[in-house]
Amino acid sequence: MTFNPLEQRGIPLDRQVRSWRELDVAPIDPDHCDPYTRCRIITMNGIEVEAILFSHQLARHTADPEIKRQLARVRYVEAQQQKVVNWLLPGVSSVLETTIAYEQVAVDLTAWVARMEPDPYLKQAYQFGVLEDFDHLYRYANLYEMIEHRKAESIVDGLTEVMPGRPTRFHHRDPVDNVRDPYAKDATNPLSKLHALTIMSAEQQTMNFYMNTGPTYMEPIARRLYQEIGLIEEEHVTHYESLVDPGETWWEQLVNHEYNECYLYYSFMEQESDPKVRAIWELHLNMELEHLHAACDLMRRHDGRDPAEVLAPELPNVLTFEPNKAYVRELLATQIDLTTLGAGYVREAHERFEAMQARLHGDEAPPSDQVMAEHQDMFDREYRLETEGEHPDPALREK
């Protein structure tokens, strides 16, 4: 069934503010929930945070008080949505358990987007990034067993494998080599715009999460690992945000944000297995439909254009959380040795890359290597979850 948000009306904006009782949602049960329900929650939290931050930036760049007031009305509702979504996460989960779920999102969301992306250059950007988040999942899983003496399979539930990706020590690049070429806004497929905005938002939330939770650990190895991977997440945000055409007007960006929220809430509503969570996705979709219409009105008034010129005429196929094991294994076998040079990709360790590595690492092992050495000393093995056989790269098979 096709669904065109531009033809649908939702809950009127003046009826969207919720009471404390309505905001007080029951969290999911981490021991019995579908792991992909948790992934959808983490994704939508990142999407709502980006919507709020973008609205603030737009408000800071306009002198029109009526625009500021309209943005504030919608933004307050977005803030309530973010609180409801993020408060679905259970307080009994540790920071590391939530971290492992964040990395499961990064792997399976980015891999699915890479599979579906029609533009070869954008597809390559997602393929490159997913192998790095895949390795972060592996490092955090080993830290989890060291600190909490539990296994990550209790979180990922066998849906996502845990084994080495592109080694984290090699993710540290000269900042200029993290900037990609943008898509051309008037020529690119509208789906590509949604993909870029989704992955940028998810990675941005991961960056924010690590920069705030990393120092809450007492264990030195945990503090160091969060610091290292937190820096890499900044690189990833640079990598993905540079894919967005900077020539998009504020109003184009606004309608893209609201349309993307409709797309994702609709997608997650269609596949959600938890009825209480599904009801939240449906409610938020009906709110976002009105946010989209409000944004479209602002675009017509201040940009002088019809939003239908830049938006898809109907929602694409639903964005789906599902296992991507075969796809990730194919990338591990063919792209694990890539790095970036300018806006492209190479297999050779070039001068800028080597200089950054030397400046950052010096003669020391980075925290991502230290955690593996400490885990080996403690358990005389690595933690892995290889459900589909041995690692596709012979050099990274467990010895």
The other form holds:
Amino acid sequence: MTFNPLEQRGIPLDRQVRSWRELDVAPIDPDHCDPYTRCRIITMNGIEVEAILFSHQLARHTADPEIKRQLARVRYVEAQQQKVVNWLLPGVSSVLETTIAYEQVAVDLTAWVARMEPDPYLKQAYQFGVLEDFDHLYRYANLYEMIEHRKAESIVDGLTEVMPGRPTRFHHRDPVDNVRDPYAKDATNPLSKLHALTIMSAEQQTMNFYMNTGPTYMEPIARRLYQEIGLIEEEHVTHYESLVDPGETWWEQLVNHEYNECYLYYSFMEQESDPKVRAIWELHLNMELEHLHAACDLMRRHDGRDPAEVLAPELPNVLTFEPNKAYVRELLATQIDLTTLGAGYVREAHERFEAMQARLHGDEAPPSDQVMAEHQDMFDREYRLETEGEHPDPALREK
Amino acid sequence: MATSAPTPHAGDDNATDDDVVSLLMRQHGDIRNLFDEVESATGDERRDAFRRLVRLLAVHETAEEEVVHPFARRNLPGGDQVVDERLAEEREAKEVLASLEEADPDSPDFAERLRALRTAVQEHARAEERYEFTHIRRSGDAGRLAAMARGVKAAEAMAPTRPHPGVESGTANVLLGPLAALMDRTRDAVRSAMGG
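Given the form predicted alone, state the structure of the form predicted together with the partner chain.
Full assembly next; the chain just shown is listed first.
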């Protein structure tokens, strides 16, 4: 890989605003698209949403009106990018269909990052999280068959398996146990910073999506399941955001954001199977290169440091959407009974965990268990997609 | 690939079916599943799957015309316009459907037209769910929703939706003649189930 975003120039900022005609993109076909095209769209939407929200926070902490104006200029373009990316999703998809695609992203993106992450503590954080997203996929897939009579394989297309992960009822931890230790910004591998930002952004978007779309359902079990999993997304955002070193300056964080956007658009451009979508990744990469240069200028001016000091010397290996079935199965076999204690991981249900569980569940089954019971009543079976054989954990095989 | 057993058609699962909207939404999924089946099959199997798809579409649309649209017309603000738009979509879908009658199911032309039909049907189904069903649930009491569900279930019984052991040859005649008769029979069954 020889692509170095710091040495490339893109489309000048004053030529980046697009007209209505250019913003009016044709959506993908939900029944015939490459599932990983949809995953890339959902990922980039989460990345652009984080870019916009981060820039707003930065602007609110900035007194200099000239800097506010510059942030506003770039942010408007980012808002257009978000519109183009997310509007690739088709209007004919239901919220639940899109939800299942979100969970496929969470599984295959997090699993890939876990496989590639060089730092063992960070790797463990991703391994821990992926088994929870995996179980959410399974619960929503069962809800989907109940409400729409469709199997989740019509969405994930056999690229991702659908079966129990760490049972959702055990994801509800005392909030203090969701806070991790951060990486050290000057010692960590630059790739680790990109990973943390990417997963945090994806989980944040999932949290936002569930908190806003959950109440659009009328079916009581759907409303309740979105509430439960929505609260776990809150835990996941806490988990992943605490991995990022809070000692990074605002300008350094801005540079990391823009660099990560270049990295991901470049990665997705390299793999995209849909030519129309690929053209968008390429166009956006050419926009992001200039956003990166503008951010680097701000960092040089305000921090008096060269951004090259905090960035990778060249773009890391491309981030890839691909099946991670064997890897997930290995984690299912070895890490399903983990929970967190403080910033670490343990196998026993400790006192604080038990107290939270008792407080939340009381004496009733959580919505994630109720959905399985209701599905069982309706179909006399559950829904699973086990393409590589039976579940690795004998206790979680279908009875 | 180990997946769960096929999803049964609406009415054949254990749902209580006391809510017409849930029932019709599941039937929309059944129709989508049949499109998948037609697309992935070839030869006689494709012909058979296509025939089942056509029958389910005919029965489903007839039930909606008899049960859902009249209720929407009477009870929703702007109901006339909403229903007219849905009926226009249905007419368009029926034209594509009729044009498929003569096509060889294994020709590339068939696949292309089937895809156009699928798009039209799916857009129509989501429009119903968003602009019609939501309001029906809001304005219909439980008794009314259950009565309408009975009407739709009576219609369903008219469509054999499982693959046939023996496959008839060709799609000729399955559409217009027998289909029109099927729609008539469906209409009668719905009216009788809903109390005439």
